[in-house]
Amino acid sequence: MAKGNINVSVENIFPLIKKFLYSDHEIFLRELISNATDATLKLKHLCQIGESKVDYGNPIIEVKIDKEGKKIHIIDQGLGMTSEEVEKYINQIAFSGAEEFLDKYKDADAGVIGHFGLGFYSAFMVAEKVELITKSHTGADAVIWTCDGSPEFTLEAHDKKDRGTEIILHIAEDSLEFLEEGKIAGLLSKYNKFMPIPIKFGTKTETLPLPEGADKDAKPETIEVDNIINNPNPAWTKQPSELKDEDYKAFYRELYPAQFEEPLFNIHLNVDYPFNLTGILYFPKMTNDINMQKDRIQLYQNQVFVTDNVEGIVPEFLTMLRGVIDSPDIPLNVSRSYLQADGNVKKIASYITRKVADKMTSLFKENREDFESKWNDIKIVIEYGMLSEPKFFEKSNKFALYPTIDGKYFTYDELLEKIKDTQTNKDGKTVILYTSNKDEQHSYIEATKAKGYEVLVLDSPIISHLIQKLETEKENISFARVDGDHIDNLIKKDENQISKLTDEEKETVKVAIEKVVPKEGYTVQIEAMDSDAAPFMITQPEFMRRMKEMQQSGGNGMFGNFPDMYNLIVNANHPLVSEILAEKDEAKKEGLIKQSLDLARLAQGLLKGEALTNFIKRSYELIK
């Protein structure tokens, strides 16, 4: 038997491992199973190149709980280690790595470990004593290494006959929760669900099929079989040509068993230069709530779960998608959990952006009708991408859609071609009209349709930001919501309406109306319009409304405290306005103005509370 001190200058590194190197104790299992997987895959490689003469077979990794003995066993059938290798890899390299880590990251808020050979020592996060029993594939004698969390260890011969390594964790009193079967099953499902080597955790009962011709009263036989808890060959490790649509959907259900809705479509990522990356991204049905959708993409490194926070790797607008990304080239610091932003990550984000844009283009070209039917479910992602990623914005011209109130869908170029002759104003600028709510803005839409204009339905929460960008990037266009002004002002043509009222009469009407209309929030404008246009119309100036909306959805805060501003546009050519002008009874005049104002408020959805109650009472009086 050999005894020794672990070669490390830190007096007792284990409390530091427990408190400092790791942010989350549960990852000990992930680290130890990752080591077991590495040992198994290395043996496979040595067998393939003829460097190892053993029969590789069908190795598994087994996790066992001994609740009474307060132990967890992790057993692999991998490379194993000789006595010399235990001395080198367990006693020297890892602890020099630990020292290097402490020196480098003493002022950092680091997470777990990984790349300094420290994975094995994660065992001491939950164990008061660790035994490592190992036998090398070379046939060398087996050994057992034991350490109780002090710098001292023992290393002696053992009678283990089979190649591989068994790690026995004697669980500490403050970590007894890890002896619960449900806890370990949950961790295996979270971190090791797609590890490339089968992982056994307990057994399960299987019913054998009855043989042909069996008696009708015969009972089928049941047997105990290994309970393999992972899928070693998940869909993203295969080539797209090997998978059918049903395979992608089945994998989606495997990733999200509680999700009942099918994904709309998927994007298979597969690149090996200038970095390695595989994965599958799914477009689920979206809501207009951007924040509720995030953190559903799982990041793996060589099939080991790392995190579901992919910020920095996946462009912000795509964090609303679901799926898996796996890359050995995503840089992690000494943990598998904390990402470092570097050139590789930026290249990966750029690749994913391009791949998604290309997929959108091909889906649109292959089946436009199907793409249009899914537009409302994906538009929030596309619009967010157009707003936040310049390269995606450039490519979006081929597939971004602009739906109309009549259920037609145009690309930008198609839309411009359709409206340029009718919706170009006297200054040569094409005005794109839109509604954010077909029901609330119905009367304004009807006035617009009467002119033969197209009206888009643009109702996502970031639309004000996006149209601001479109107006900046595209030439000679502007957007105007249908309730931003009366229609003749939204698209000003050369011809001017002639007013039936003189300037003096206009002023008289204006003064009469301003006596009744609340001064706060309303500006009265008397304008010549078609005689069949509404007599009173409330509009909200496009610029101010848009700035407020942008502020509310995360834009510039300078407009945040501004009150809502409205214009009350009075149609000088409407018979009702002439009637108000001619009315000598002040009470009747005031009644006409109030009723007209409330009808205009009603059209804008602004009539509420006491004002609505009074309007209803007044309306009944008028009926009588």
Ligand code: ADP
Contents of the next structure:
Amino acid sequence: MAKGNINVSVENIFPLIKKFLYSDHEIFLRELISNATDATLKLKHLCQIGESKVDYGNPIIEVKIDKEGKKIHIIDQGLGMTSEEVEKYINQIAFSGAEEFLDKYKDADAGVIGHFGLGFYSAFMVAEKVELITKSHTGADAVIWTCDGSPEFTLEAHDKKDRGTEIILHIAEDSLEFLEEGKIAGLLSKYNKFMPIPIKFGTKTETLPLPEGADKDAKPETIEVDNIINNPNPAWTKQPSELKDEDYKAFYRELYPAQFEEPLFNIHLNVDYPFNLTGILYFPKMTNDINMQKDRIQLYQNQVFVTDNVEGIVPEFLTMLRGVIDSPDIPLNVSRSYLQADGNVKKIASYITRKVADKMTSLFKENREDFESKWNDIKIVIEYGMLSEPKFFEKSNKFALYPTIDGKYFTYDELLEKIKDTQTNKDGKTVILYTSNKDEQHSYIEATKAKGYEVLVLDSPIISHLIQKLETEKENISFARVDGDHIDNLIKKDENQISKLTDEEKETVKVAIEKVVPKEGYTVQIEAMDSDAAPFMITQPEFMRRMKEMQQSGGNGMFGNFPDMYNLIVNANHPLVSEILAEKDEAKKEGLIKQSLDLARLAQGLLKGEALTNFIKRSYELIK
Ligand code: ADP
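Form predicted in complex with ligand ADP, following the form predicted on its own:
First the chain shown before, then all remaining chains and molecules of the complex.
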């Protein structure tokens, strides 16, 4: 038997390993299974190039819990190690790797450490003693290496007959939770669900089908079979041409078993130059809550789960998507800020952005109707992308849609073509009208419809930001929400309405109305409008409202604390206004104004609480 000292400068490295990786003890299993996988894949390669003469067969990796013995076994049928290799790879290389790691990351935050593979020595995060029994594919005699966490190890001959490596972890008292079957099953499904070598964890019973012509009362036979916990060939490792729509959907269910809704689209990523990246992204049905939906994309490195926080790797707007990204080229052992500055990562982000834009373009072209029907569920991602990624903004011109209240969907160019003649004002600006809520702004929409104008429905939470951007990027257009002003003011044409009232009469009405309506809330404006347009109308100026909205949805607006200011537009040409002017009885005049104001507030959804109760009371009085 050989004894020796592992060559390290740190007296006892294991307490350090434990301390620094406290929050992430569970990664030991991922690390050991990764090693077992590497050992198996290396053997496969050697067999393929004729450097190993063994029969590769159908190797698996087995994870076993021995609860009574307080042990976990991880067994592979990979290439194994000779005694010299154990000396070199385990005693020297692995150890110096662990030491270097600690040196480098002592001061790093736990988030970074969690994404770093510590390798073989992470076993000591949960074990007080580790045995490694291994037999090389070369046929050399098997050996057993033992270490109890001190720099001392032993290396002896062993009678293991079959090739491969078995790691035995003697679980420490403070880590006994890892002897629970449920705990290990959970870890396997988190980290190893898609690893390339089948992983066996326990057995399960399977019922055999009855042979043909079997007796009616015959009992079907049951057998014990290996319980394989992973899918070694997940969809993203295949070529897009091998996969049908159902396969993509099935894989989505595999990734998110608790998800009932089907994804809307999928995008298969597949590059090998200038970096390696594969993956499948899915567009799920979106809600309007942007923050609820992040952290669903899973990042893998050669089929090993790394993290579901892809911040800095995937452009922000795409973190709302779901799916898998797998790349050996993403550096994982670095801080997030370093990651964001990494050249490869930048290329990856711009590749993914381009790929998503191209896919949207082709989906739109191939089946516009289908694309339109899904627009409402995907618009938030697209609009977010248009706002945050200049390249995506450019490309989106081909597929970003502008839905109207009549259920039509225009691209930007189509929309402009449609409204250019009718909705261009006297200064040559084309005014794009929109509503944020068909029901709440119904009376304003009716007024614009009467003019034959198109009204868009724009209701995402970030829409005011996007409108602002479109107004700066596109030429000679502006957006106006239908309740921003009286329609003739929203799109000012040259023709001037003749006023039925003289300037003097207008002033008289204005004074009368201002006496009744609260000054702090409303600016009264007397306008000559169509005689069948509403007599009283409350509007909220576009600019002010938009700034407030932008501030609410996360922008640095300076208007957040302003009170809501409204305009009260009074139609000088409406008979009711003439009536108010002519009314001699002051009490009756006030009654008319109050009732009209409340009706206008009702149309804007502003009549609430006590004001609403009073209005209802007064209305009953009137119809009595
Ligand atoms: P890494 O895997 O990053 O190289 P590790 O500390 O995990 O570092 O392992 C060190 C080395 O020990 C590996 O490179 C490999 O040569 C060897 N090794 C570890 N586990 C196994 C195993 N199950 N079978 C064969 N060799 C192994």
